[in-house]
Each structure stands twice: as C-alpha cells, then as structure tokens.
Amino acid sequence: MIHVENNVSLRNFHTFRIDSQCKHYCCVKTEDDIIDVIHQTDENIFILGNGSNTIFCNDFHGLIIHNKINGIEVLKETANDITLKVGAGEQWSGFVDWCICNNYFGIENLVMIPGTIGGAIVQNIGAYGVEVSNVVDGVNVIDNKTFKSLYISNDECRFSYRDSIFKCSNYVITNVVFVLSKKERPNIRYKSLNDAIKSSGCNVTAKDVSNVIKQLRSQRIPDPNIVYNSGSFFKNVIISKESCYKLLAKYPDIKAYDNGDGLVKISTGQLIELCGLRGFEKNNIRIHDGNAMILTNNGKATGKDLTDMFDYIRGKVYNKFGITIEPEVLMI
C-alpha cells in the first residue's frame, strides 16, 4: 500500500517556489506503485517530476503523484547504436552526462536542462538545434483510466515544438526507450553554439560541445536554487513567412529563423525586450535582466502575482506586434 500524505506544501516541489499546497501527495518508484495508487483514488491526479517546468499558482485539489522511477537498462546494442530504456524519474541532465561518459551520442546539446526523463518527453525539450524527439523510439506508459501498460511509438507521441500527446492524455510515463548513436557527430549548426565553439578554440567533440553549452546556459539562466525561476517561461513564436515579412518591414532588427514548412521562428525574448521590459518588475515578479524569456520570483510571489505579470507582458507584446505569446511552462 502506497503511503499518501495529506495537505502537503508544494513550495519545494517546483523551482518557481510559489507557496501552494496539494490535498494529497505520494511518491512512486515502480510501475506497480503507480497502478496501486491510481486504483485507490477517484481524484484528479497530476504526475510530478522535478517541477522545473511546472508552476503551482494555486492549491491543487487532488493527488500529486511524484514519479521517482529510476534505472537505465541496455535493451540492444549494435556497432552503430545503442537502445536504452530509462526510468521516467531519472534526472535528465545526469542522463546526458552519463551518455557522454559512455560514448553514446545525440543528446549532448540538451545538457544542463533541468527536469526528469518523463518531463523531457512531455515537453519535447529542445536546445541548440536538437530536440529530444530526435532520439526517442517510444514511451512506456500506464493508462490511468484502464490501468493497462502501453508502448507509444515516436509517431504516436505527436511530438511538435515543446509539445506532445502526453500534455493532454491519460498516460503516465514509466520509462522511455532511446536510440543513441555510437558514432560521434557533434551538431554545432546552431549559430550561438557555433560561434562559441569557434571562439573557444577547442576540438569539436561531444564533450567539448556539452561543456560549451553548460557555460552558455550558466550565463543565460540563473540557478533556480538561488534565483527562483522555471527557465524559459515563454515559447518562441512560430508564424508564417508572410506574417514575418510584414513584421520585418516594420521592425527590421527582429531575428527570424526558418522553421520549415513555410514557418518562421521569432525570439519571444527579443519581442519582450523591444517592448522595453527587460528587468521590469511587478508585484514580486521580475523579468530577468540577462534573459527576457525568464521570469523570477523574489520569494514572496503569489500565483496571482505571476498570472498578472504574464497577462501584462502578453498585452504589451500583442499591442506592439499583434502577436500573442504563450507560456512554455505549465501553470496549474
């Protein structure tokens, strides 16, 4: 029988550290634990990883299931690649470091992204020209309505920019199957990474790429243990090329990147900066001085403070550019 706690503070379970609580909380370490606990409850449930991309703006009137399923297992190995099954509760960045140390390649550009394996899949995390969906074979889940174990293939995951089927399904991720290369082919096509690699003078190896990215991330994203934040709060904007041409005609300094399929990616951080909001502070929430994609909590913020700030920023960006920006984080 899984131990379920009542009226648990969530402040230390998400990196933005708003003081809220949940009605019930439990920790699970196996697939059987998950089945047992969802059999016991008819409440709304939320699966929690590290809370680095989730902000509890309000009390949660249901059951928080903290996924702590760990383990890394080799399923198959060839001369060219390796297939690994990894527990959803494993730390993502630790897994990346482990892969680099063992000469398994393909995710080194995603180093130092906080969160768990399960959270990485839900969010389809990406950075420096790589997305986690590039190396996922499939995902093992439990359907919390039927209690059946299922294997969801990569195509069935419906991965897209910072999105997947797992954001709006009954599935609880238990582990993920990755296929990684044993051939070292560093991806340094992303401009800021390429520039940093060239200026460093280092050899272009996976280890070097990961070290440079760690430096870049440290410069742009504050440590959430010191400055409470959830990393990039906003998604970048995806618009049509036609809309982009109209935008650039009025604001030629805006940086735009081809996103394929006739679409263009615009930096939301730059849009916020062009609204004059870098470093702006309102009711305990601040737009980070070094990176306008990040909102920080001075330790006293409430959920209302955050939603008010989000609405304020979104309004400013829309009024200036006619673009509606969306959060990357999940606000509950």
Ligand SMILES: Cc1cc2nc3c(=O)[nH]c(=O)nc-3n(C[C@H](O)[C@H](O)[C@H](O)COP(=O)(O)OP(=O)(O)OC[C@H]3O[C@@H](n4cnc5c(N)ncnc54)[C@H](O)[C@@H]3O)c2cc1C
Second form
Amino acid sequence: MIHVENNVSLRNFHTFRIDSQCKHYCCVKTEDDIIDVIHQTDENIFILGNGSNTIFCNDFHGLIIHNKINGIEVLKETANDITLKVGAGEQWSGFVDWCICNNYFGIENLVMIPGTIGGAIVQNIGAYGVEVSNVVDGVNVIDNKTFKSLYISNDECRFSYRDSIFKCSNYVITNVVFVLSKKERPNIRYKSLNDAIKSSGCNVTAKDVSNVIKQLRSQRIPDPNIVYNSGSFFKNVIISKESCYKLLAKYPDIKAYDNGDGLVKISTGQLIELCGLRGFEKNNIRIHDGNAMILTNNGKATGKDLTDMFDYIRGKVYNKFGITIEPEVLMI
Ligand SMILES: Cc1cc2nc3c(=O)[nH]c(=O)nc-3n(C[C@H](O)[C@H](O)[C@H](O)COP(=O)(O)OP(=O)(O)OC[C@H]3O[C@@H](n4cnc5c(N)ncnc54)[C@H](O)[C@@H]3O)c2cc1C
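Alright, leaving the form predicted alone aside, put up the form predicted in complex with the ligand.
Below, the chain from earlier opens the complete complex, with every other chain and molecule after it.
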C-alpha cells in the first residue's frame, strides 16, 4: 500500500521554488505502485519528475505522484549499437554521464540538463543541435484511465520542438527504450559549440564535447540549486519566412535560423533583450543578466509575481514586434 501524505509543501519539488502546496502526495518506485495509486484515487493527478520544467504557481488540489522508478537494463547489443531500457525516474544528466563513461554515444550534447528521463521525453529536450527524440526507440507507459500498459513507438510519440504526445495524453511513462551508437561521431555542427571546440583546440571526442558543453552551460545558465530558475522560461519563436522578412526589414539585427518547412526560428531571448529588459527586475523576479530567456526567483516570489512578470514581458514583446511569445515551462 502506497503511503499518501496530506498538505505537502511543493517548494523543494520544483526548481523555481515558489512556496505552494499540494493536497495529496506520494512517491512511486515501480509500475505496480503506479497502478495501485491510480486505482485508488479519483482525484486530479500530476506526475512529477524533478520539477525543472514545472512551476507550481498555485496550490495543487489533487494528488502529486512523484516518479522514482529507477534502473538501467541492457536489452540488446550489437557491434554498432546498444538498446537500453531506463526507468523514468532516473536522472537524465546522470544517465548521459553513465553513457559517455561506457562509450555509448548520441546524447553527449544533452549533458547537464536537469530533470528525469520521463520529463526529458515529455518535453523532447534539446540542446546544441540534438534532441532526445533522435535516440528513442519507444516509451513504456500506463494509461491512467484504462490501467493498461502500452509501448508507444518513436513515431507514435509525435515528437517536435519541445513537444510530444505526452503533453496531452493520459499516459504515465514508466521507462524508455533508447538506442545508442557504439561508434563515436561527435555532433559539433551547432555554431557556438563549434566555435568553442575550435578555440579550446581539443581533439574532438564525445567526452570533449560534453566537457565543453558543461563549461558553456555553467557560464550561461545559473545553477538552479543556488539561483532558483527553470532554465529557458520561453520557447523560441517559429514564424514563416514571409513574416521573418518583414521583421528583418524593420529590425535587421535580429538573428533568424532556418527551421525547415519554410519556417524560421527566432531567439526569444534576443527579442526580450531588444525590448531593453535584460536584467530587469520586478516583484522578486529578475530577467537573468546573462541570458534573457531565464527568469529567476530571489526566494520570495509568489505565483502572482511570476504571472505578472510573464504578462509584462509578453506585452512588451508583442507591442514592439507583434509576436506573441509562449512559455516553455508548465505553469500550474
Ligand atoms: C537550469 C535548467 C536548464 C535547462 N536546460 C534545458 C535545455 O538545455 N534543454 C531543454 O530542453 N530543457 C532544459 N531545461 C528544462 C528541463 O530540464 C527539462 O524540460 C526536463 O526534461 C524536465 O524534466 P523534469 O523531470 O524536471 O520534469 P517535470 O518538470 O517534473 O515535469 C515536466 C512535465 O513532464 C511530465 N512528466 C514528468 N515525468 C513524467 C512521467 N514519468 N510520465 C508522464 N509525465 C511525466 C509532468 O507531468 C510535466 O507535465 C532546463 C531546466 C533548468 C532548470
């Protein structure tokens, strides 16, 4: 029988650290635990990983199920690759380090991203030109309405930019099947990574790539254990080439990146900077001085402080560029 606690503070369960509460809370360590818990409850449930992409702005009047399903299992190995089944509660960053140590390649560019394996899949995490969807064979889930176990193939996951089917499904992810290469082919096409690798003058191995990325990330992103934040608060903006030409005619300094399919990606951080908001602070929330995509909490922020700041930034960007920016984080 799973122990369910009442009225638990969520402050230490999300990296933005707003002080909110949930009505009920429990930890699950196995698939059977999940089935037990969802059978017993008729409340609203929320599956929580590390809370590094979730901000509890308000109290949650339901049951938080904290996923702690761990374990890494080898399913298959060939001369070229290895197939691994990994518990959804494992730490993503620890898994990346473990793969590099064991010479399994393909996710070294995603080093140091906080969160769990489950959270990484839901969000289709990405960094330095790589997305987790590149190495996923499929995902084992429990449907919390039918209690059935299912295997969702990569195609069925409908991965796209920071998105997947899991954002609007009843699925609880229990573990993920990854296929990683045993051939070392570092991907250094991403410009800032390429520049940094060249300037460090190193022979490029996967380990070097991950070390360089660790350094870059440490310079650009505050440690959420010290400065409370949720990484990039906003999604980058994807617009049509036509809209982009119009924007560039007025603001030629804006950097635009080809996103395929006639679409262009614009850095939301740059739009916020061009509004003069880098380092701007209001009611306990600050736009990070080094990276305008990141909002930080001085430890005293309330949910309202955050939603007010969000509305303020969104309004400024819309008034200047006519673009509506969207949050990358989930605000509850
Ligand atoms: C400092 C910092 C840097 C970051 N850098 C990056 C980056 O470079 N690239 C990037 O893409 N992201 C980045 N992020 C965002 C974040 O790390 C990722 O989105 C991460 O994958 C979230 O994992 P989590 O376990 O914390 O998810 P949570 O925030 O706990 O959950 C996120 C969502 O996933 C759902 N979920 C979690 N586990 C399960 C499960 N087992 N089954 C079903 N649903 C589940 C939750 O219900 C919620 O909807 C960063 C965040 C921080 C704080």
